[in-house]
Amino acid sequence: MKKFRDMNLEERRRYLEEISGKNFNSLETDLDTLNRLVENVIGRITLPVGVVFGKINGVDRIIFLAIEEPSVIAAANKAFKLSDWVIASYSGSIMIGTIYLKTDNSIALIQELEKIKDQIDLIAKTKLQRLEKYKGGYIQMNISRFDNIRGEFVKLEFLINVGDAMGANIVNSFLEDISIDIEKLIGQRAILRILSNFSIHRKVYIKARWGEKLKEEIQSKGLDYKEQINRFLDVISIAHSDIYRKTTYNKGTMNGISAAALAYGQDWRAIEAGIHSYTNYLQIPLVNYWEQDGAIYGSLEAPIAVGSVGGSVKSLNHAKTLMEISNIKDSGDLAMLIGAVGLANNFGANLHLTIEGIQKGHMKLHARNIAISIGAVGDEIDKLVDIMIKDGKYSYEYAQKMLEMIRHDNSNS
């Protein structure tokens, strides 16, 4: 049987249908639907959608990435292939909603709110009762204060279990509704009502081990295993010590997380904002690695708020189709897939960086982009890529010169 990467597009789709038992429907959403989703629509753009195969919690999974960058999909597949195991868990679907009040006396306002807290809790529970049939609902309200250059503020923080929804619309609608009740109770207007994308109660935890298969891979290149894993851990330590490296290191993780979120129709901007705040403001590493018993262990801990129902998941054909093929069970399942591919991408990138340097494999894949961008078509693309790889030259000028040579030879044959 052909390797997946050697199949043509139709063969890949048929293979995915066979192993998933699902139909591969259209990935494109009609323009009329898109025109109703956002304002001032003039068309749509497309990105390549690639496949990652990984085993998570002992189950073979199909994960899709929508991304234009070469080597990201290859890196994730390599990391999963070399892993001994990948385990994932999910903390739950609790979102945070906030209402802010400005005051001249925050202590007195907090005391007033504490007296009516039970009443607010009852109102909140009633307003969110419909979520209970989806295993969600109101959790609790926390009250706090802070000062800034504009004065004193009191924050009401509502914890809401939104079930399998991403939850932004649920939370924001609830906040605007309940703020009216609160304003009547305290005789004061709220100045801000908004959910928080700092989704610290909606985290994924991923852990993986790379041992014997990694050892075989490194030794097959004629390299010393112990020396290479020590270099790998040295490279990782730099990301934990230097902000310039940490930024790119985190980007290596977001290559997988953001691309998967985009493929499944999620709010990848919210995910990125939450993760960057979590890692930088709290100074918590996004990904950690350590050596134990001669193997490399890796872990990822990150807030990932996603939804398996509602919103764009229902509106966008690519989201519906890819969720089906991936057999997404619920929002937690989706979050774990996204987190796992993030760890895989980080490991794959740093392993490649340590052993070969980031450009060697990347430029081979980039050669195809260069060929297409200068106008190569059909068989010209493969011929041009082979020449660039053989000669180790990847400039646009060299590619253009070689393309002209290929066309000249074709015209004389």
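Here, rigid core means the biggest group of C-alpha atoms that superpose within 1.5 Å across both forms. Residue numbers count along the first chain shown, from 1. Predicted model only: the values in this text are computed from it and were never measured. First, how it differs from the form predicted in complex with (R)-mevalonate (MEV).
Remark: with the core as the superposition reference, the CA shift of Ser395 between the two forms reaches 2 Å or more.
Once you line up the core between the two forms, the Cα of Met405 ends up 2 Å or more from where it was.
Relative to the superposed core, Glu69 shifts its CA atom by less than 2 Å between the two forms.
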The other form holds:
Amino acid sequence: MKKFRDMNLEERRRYLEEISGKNFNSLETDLDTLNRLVENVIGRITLPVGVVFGKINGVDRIIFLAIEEPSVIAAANKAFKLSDWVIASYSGSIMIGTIYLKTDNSIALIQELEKIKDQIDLIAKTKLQRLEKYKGGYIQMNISRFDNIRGEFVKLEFLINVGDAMGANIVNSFLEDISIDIEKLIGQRAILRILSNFSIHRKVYIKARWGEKLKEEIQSKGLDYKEQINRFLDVISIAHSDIYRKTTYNKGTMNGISAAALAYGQDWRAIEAGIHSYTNYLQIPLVNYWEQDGAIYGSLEAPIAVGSVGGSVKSLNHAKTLMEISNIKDSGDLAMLIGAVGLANNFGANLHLTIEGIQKGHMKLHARNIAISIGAVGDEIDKLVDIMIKDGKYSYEYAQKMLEMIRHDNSNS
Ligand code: MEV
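Next, report the structure of the form predicted in complex with (R)-mevalonate (MEV); the form predicted on its own has already been given.
Complete assembly follows, chain above in first position.
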């Protein structure tokens, strides 16, 4: 059977239908629907969507990335392929909503709020009762205070389990609603009511191991395994010590996370804002690695607030189709998929940087795309790619000339 990468687009879709047991429906959304989604619509833009094959918690998964950058999809595929296992877990879909009150005496206001806390809890529980049939509902309210140059503030932090929705609308509507009740109880207007994207109670935990297969890969390049994993860990350690490297290192992780979020119609800005605050809060990079029993272990812990129902997921055909093919069960499942591909991308990038730099793989992919676009098929593709890389020439004209030469040689042999 043909390798997935050697299939044409139609063959790839049919293959995905076969292994997922689902229909590959349209990825495009009509302009009428888009016109109703946001303001001042003038058209739509497109991006390539590619596939990553991974095994997460022992289950084969199809993961989609929407991205314009070459090598990202290849890096994630390679990382999954070389892994011994990737496991993932999810904290639950708990979102945070905040109400801020300005006051002359924050201590007195907190005392007053503590006295009516049970009453507020009851109102909140009632207002969010409808979420209980989706395994969600109100959890608790925390009260805290701070001051700044504008004076003293009290913060009410509501924890809400939003189930399979991303939850921004649920939380913001709830906050605007309950703030009216709270204002009546304390006789004071709230100054700000808004969801927090610092979703630290909605996290994924991903862990993976790279051992035997990584060793084989490194040795197949004629390199010493022990030396290369030491080099890899040195490379990783730089991200822990230097903000310039940490930023790019995290960007490599976001290549997977943001591209997957985009493919599945998610609010990628919310995820990015949450994750960058989280790594600053932790004061460490998003992904960590260590060595154990001669293998590399990697882990990622990140807030990832996504929804498998509602919002734009309902209106965007690409989100519906890709979730269907990926067999997304719920919002936790989607968050784990996104987190796992983030770790895979980070590993893939750092492995390349350790061993050969990223440009070689990048140019190979570039050459492959040229070879396919000028009509090379079967083993002509690999032959042509090898020639282009050896000669360091990547123009269409040169590829065409070399393809003719390969065909000429083939017909003579
Ligand atoms: C490029 O999009 C991502 C990398 O720069 C990530 C990294 O440096 O770790 C390759």
